[in-house]
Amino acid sequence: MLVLAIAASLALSACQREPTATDAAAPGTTRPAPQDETADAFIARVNAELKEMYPELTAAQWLSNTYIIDDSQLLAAKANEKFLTSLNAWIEQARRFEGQDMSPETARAINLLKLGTSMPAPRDPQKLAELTRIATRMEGMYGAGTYCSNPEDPSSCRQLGALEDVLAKDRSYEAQLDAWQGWHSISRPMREDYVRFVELVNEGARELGYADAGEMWRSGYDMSPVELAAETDRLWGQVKPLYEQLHCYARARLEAQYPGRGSVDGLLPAHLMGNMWQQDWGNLWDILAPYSQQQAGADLDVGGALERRYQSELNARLARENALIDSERRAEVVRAAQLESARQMTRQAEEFYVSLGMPKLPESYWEKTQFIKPRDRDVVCHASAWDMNMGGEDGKSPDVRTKMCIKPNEEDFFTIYHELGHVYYYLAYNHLPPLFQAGAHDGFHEAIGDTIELAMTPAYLKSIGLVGDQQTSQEALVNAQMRMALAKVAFMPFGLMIDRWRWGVFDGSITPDRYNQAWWELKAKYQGVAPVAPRGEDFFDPGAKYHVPGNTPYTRYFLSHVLQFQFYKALCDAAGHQGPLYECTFAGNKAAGEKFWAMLSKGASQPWQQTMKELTGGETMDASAVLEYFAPLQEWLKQQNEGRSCGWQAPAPAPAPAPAADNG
């Protein structure tokens, strides 16, 4: 994840997070340019300002990240404010270098630079406060969401984490309703927020010689935002009729779960997805599993595996206490189990990595890191990277951090290992210049953790003891290939959709008497999904999705959906795997560990058409591999959904319904 909203892309990287190679706040004023600086000179002063200030800018992020109170929101706002004068500063100097001679180099980090925030500030001063301050408001407000069933009893009241698991684990109809719904209200009061928000990007990404905030975004791919437009349009046509065949299976064991109440006008319903977006449907595995674990003779149960070594450590912990153990030591008990246990799925994960070659994690990662939630105060759980002082090349030891609320389940185990990527991301390229410590794009920023995971096949965790022992058969090999397209297939189209919205905002297609009905359509054509009642425009639904006041761009993660596929297969080749391409982990391949680090280490520092070259051979991206993974799973859902109605029909856009009255 990235760091805070504001600061987005230029080095940075990582999901939620957002902060990037140019992320860094000033001490002070930045340096006026001296006279006859070359076009050379000036990037290394850039790069070298950058270094000093971006420790500053990252502290406060994090505090207001994992503290969040008035004085914390104020610091991270000041902080992004210094930063994004500074970086306004510095555009404005280089427009003297244009049409000069320079190196590539120099000419691909001047590029970078005007690219470096995803979040452009307006040179007014006052609308540049304004705008750090709105964007690390709207964060808090994600941070702190809560939902109170009932208003008068604080015992009803339900975070995030506590709302997501309803919708994981109970399947209550009415329950998981509830549930939605009361996230979904946390975000209402972001609305204006984000109106002006929208207003002040497209100001400052137009002086930057922008159509609008959107335009700058799409800019930052090496090719134009209309191919990148049009790429992101072709990737999705190739995976979109497997995704169809995915839809339509899950539309009728849901059908079958809920009679009358699984599908809405042929839509998949917001709420029984098991995840808060719909992005990711593994937590549907007891309703969607091809076979059970005895047809398949194959346990694929991680999350009960990982509950199942954690209530044992809790169990152990209590059982060496008083038995009479007062509420208060009890609880101290259970969340000294729950960070044990966070700490052994993370050690576990970084094992993978260092099995292919790289580095130990830094002694300063598992002091500083945020592995479990606090019970004292509000933080983003939203799982993010961060790299808090691009360390190591000058002597200075990296400070790298990951910020989780991490619970022993599947799906936060996973997660783990993504966002290690993105922290082994960051140590294999701060030996660069600030200015090209980012990922190649970002979407390769987001696919190396997943590269990693898709190495995570039933044989691998089998080794390390989280499945039991798998026979080969193809009920097994189904429900393997069925895991893992709960996650990657089912999160595609969502990857697309976001960012599709907020181009539409960015560009004025969407207006804001619209943002809500836009939201749900998109949904609708690119998901398939709906909610069971209506979403009226009181409402502020993409909100709820910490991204959007996070303000972190989307498209890196449906990008990063399709190369990983490609890493993957790459590294398969690297480690001389033959047979099925699902069938190859690369853990321990110190040849395929080799290739990744190689590639890791060219940062930002060439066009990704090169890097990708070095690693796949190929200069496209390409979704055959996603195909060529899936293969059996495909066929086996043609199959299924023989005879069945597939595919959906996105309602016609209506006009929104008016804003509910204030009666009060």
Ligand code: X8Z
Second form
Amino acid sequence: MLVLAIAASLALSACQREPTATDAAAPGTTRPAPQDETADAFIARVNAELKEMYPELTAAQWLSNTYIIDDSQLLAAKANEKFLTSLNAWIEQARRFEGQDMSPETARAINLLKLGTSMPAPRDPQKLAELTRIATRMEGMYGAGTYCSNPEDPSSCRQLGALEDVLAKDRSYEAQLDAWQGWHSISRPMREDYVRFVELVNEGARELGYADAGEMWRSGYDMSPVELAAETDRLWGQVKPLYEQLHCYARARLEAQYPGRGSVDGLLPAHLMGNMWQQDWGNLWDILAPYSQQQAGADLDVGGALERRYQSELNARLARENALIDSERRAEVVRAAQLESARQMTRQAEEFYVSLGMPKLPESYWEKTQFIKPRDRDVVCHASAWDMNMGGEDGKSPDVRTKMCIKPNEEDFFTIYHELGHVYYYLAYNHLPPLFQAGAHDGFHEAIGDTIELAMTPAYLKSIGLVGDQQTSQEALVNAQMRMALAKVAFMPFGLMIDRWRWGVFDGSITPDRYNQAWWELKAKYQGVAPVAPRGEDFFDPGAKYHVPGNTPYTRYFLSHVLQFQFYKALCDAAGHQGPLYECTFAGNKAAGEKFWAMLSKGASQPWQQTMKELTGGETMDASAVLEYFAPLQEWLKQQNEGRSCGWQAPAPAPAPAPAADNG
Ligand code: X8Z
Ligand code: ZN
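Condition change, the form predicted alone to the form predicted together with L-captopril (X8Z):
Every chain and every other molecule in the complex is listed next, the one we just looked at coming first.
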């Protein structure tokens, strides 16, 4: 989501100078640069203006995300237009200082300003307005996406949440295929918009001096864009053997579950992985659990426990009602129970952070957050965390929120911890100037909540009453590791392939006539996943993943899946943990909490390498903590896969069309 992307880089504590009558501009617009302004004064002014205009932008975005209608979209597009126009003006004004001496902080702030959006806009006002309209429309189309299996019958219509439930729970091959194909039909109309979107952001990126928007995205990591790309290859090389073992194991189990149709030429069928994008295989626990609960002597059914809690909440509420309630009243009661259960799950997550010594969430968080899917309108359900006002004025409470459509299941329970990671990062760096109110890099932002997730060990889950007694057995260990691997290891190649696709789209090596083909080539190459029926260019399957129409860069999640294990290890050390890494939880440990908070409160004020050093002692991203963590599982998988022929052959990519003679 745009706001997150920019929030990740923009805010100021107070105006550095009083605006005078001569340089006053309309609230929230850029003032002309004073003649004798120094670079330091310039950055102070940008920080002030940014903070001033920010609440109006986020309010419009919040509205269009939580109430999708033409009017809210118009306002969001306009607010975005205003913001991107200001951003371009600031960047233009910053050129005056090129080559001049300035403090490292100011130089850093100017660079962050240039990278202040993942949607670089052309300077041409008409094109800029067109871009914001397209962006808002695509996100709205995703949020409102609905598949009707029988177009004549409105009761056959389902949105993403209901279709995801089918993949999560229904083991019928056909029902899953219908849900998967159904959702992938909603993005067909986005294709034309996306082609134009790419042209426009590329134009914006070129005007800023980048080769294309992809190169700009790769420039936000305190290293060259070429180095960043090489880093992702290197890190993937570290975890690939583990993924291949997991893939091999999952394939064998699927082939047993669906004889003759559990794989497609050695690749995993896209609709059978329990998840719309095959990025998290946790829902396949019924098929992939190494040992039964009895064998392991430990239960890990967090989803079941949450579902039971919700049901008893609902039953208690229904018991208080008149036996003859009508369907309208019943729906109200159901909603009240859903809301209560969602809030309870969120309280539980908050408690983890508070147990580390972090503050309670402000009261306004509980009032303004969207916890569950509203009944009466379309919303973007994809989970997100918002800082509405960069900490607010001095002395006022910050306005932070999350927006989710929480259901009582394990995946959403984890996602709440993930989202609160963003929220606590906001709270920790709200004291910084707006331009430094961002993650050390965007992968850091994604890794905070996930670091906590790693600390949600069976022992922790038991301590909060979500699972029962845990015996220590080899079987229990393998089960616990598998549960984590289905979320974390399965994710990694997906985390990589999305931007491999977009980098190619932005640099022109993937042309619109090959959008879908290239998408599935990358899915095959990295994830070893394939659709069971051809997906031609009449589809636009990338658009069925939120971050494509939402234009959120994705490499951040891949990096986060490496970083979170490094952070976890460092916090376990801080907590004085002894023994194997995977046994560690730092819940309730104030020393770990202090170390974490210190890292968060640095925001983007220094190169991430420095921030990482302060937390972990090292300055590079490194997947060896991933491998250390999963060592027992990898051993077990090797034994299980003995005698199987693992790996897969990705179909050879079709040759790219010859490049255009002149690409400008
Ligand atoms: O988009 C998210 C978060 C919001 S930043 C819910 N995630 C990625 C996804 O869902 O695709 C978290 C993990 C990966
Ligand atoms: Zn996130």
